[in-house]
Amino acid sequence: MKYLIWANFKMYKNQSELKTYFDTFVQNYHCFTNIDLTIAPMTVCLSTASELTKNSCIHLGAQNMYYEDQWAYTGETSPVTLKELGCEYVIIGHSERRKLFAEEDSTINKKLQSAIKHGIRPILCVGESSEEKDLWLSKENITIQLRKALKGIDSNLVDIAYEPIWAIGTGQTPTPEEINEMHHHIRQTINNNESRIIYGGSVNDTNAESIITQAEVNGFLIGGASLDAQKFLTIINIVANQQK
């Protein structure tokens, strides 16, 4: 199983910044046989990113999509358009989408089904809040998210990103052992060995090695640290040197 590494640029890096980034990144990135590397820029920058990654081993990902192919959905992005732009992956159910845009598991389920239908591999994000963690409800909450989001879906067609909400952008992370335990729980819940389970939540070039060496961790979903090309390359090299 290849490691999966995602760069989620969120609402950072405009067109010119993206070009500058790739000038540095592509020149210094060497393809690794044990890594699938995906970069997800802002939706409006996908066309530019598609051109910049053409004929490279870098996969193009989208940060979100709607579940319908077309209709009067102002501001949404069709999976058909993502496919035309060369997107191979898409993030579904990120905690920011759940919290800030009130996405429910039923909507996430529809998005997963649509992505799979169009041949775009989804990354399903799950995670617990600090309140749920304090009440010892982390595993229970994540089990509920997984079962509702994956209802009627072959989980082999989906990769999972465990992102504890309280760790995203805060500089706080669970211990490597806690991450490994949660990944094991997710694996047991979805009951398959095909999906990659990756970790996201304040991953950086100083903690990446201690996390990726855990047996159940199959890669990273990286936000802030991916915005610096050199730091991101450092993390990729750390992962590339692992053998499981």
The other form holds:
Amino acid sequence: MKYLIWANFKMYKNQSELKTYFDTFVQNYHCFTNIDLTIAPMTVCLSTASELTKNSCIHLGAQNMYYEDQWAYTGETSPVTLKELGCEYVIIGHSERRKLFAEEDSTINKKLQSAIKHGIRPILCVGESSEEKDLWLSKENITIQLRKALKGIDSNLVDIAYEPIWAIGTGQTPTPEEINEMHHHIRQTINNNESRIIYGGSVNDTNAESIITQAEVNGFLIGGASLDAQKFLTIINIVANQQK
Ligand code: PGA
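Please supply the coordinates for the form predicted together with ligand PGA, as a counterpart to the form predicted on its own shown previously.
The complete assembly is shown below, putting the previous chain first.
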């Protein structure tokens, strides 16, 4: 199984910053046969990113999409257009979308189905809040998120990102062993060997090695640390040196 590494740029890097980034990144990134590397810029920058990564082994990803192909949905992005732009992957159900944009499990389910229909591989994000963690409800909550989101879907066609909400952008992470245990739980719940289960939440160049060496971790979803091309390259090299 190839590792999956995602750079989630969120709402950072405008067109010119993206060009500067790729100038450094594309020159220094050597394709690794054990890694699928995906960069997800802001939706409005996808066209520029597509141009900048042309002829490279870098995959293009989207941070979100709508589930309909077209209609009167002001402000939404069609999966058809993402496909046209060369997007091979899309993140669905990131906790920021669930919390700040009121995205529900039923919507996430429709988005997953639509992405699969259009040949875009979705990465479903799941994770517990700090309150759920304190109440020892993490596993239960993640089981519910997975069941609802994947209802009627062949889970082989979806990768999963485990992102504890309290770890995103905070500098805090579960211990590597806790991450491994949760990934094991997710693997048992989805009951397939095809999906990659990747970890996200304050991954950086100092903690990456201790996490990726865990048996059940198949890659990373990286926000903040992916914005610095050099730091991101360091993390990629750490993953490239692993053999599982
Ligand atoms: P972070 O973000 O790496 O900045 O914690 C992860 C994410 O939200 O995708």
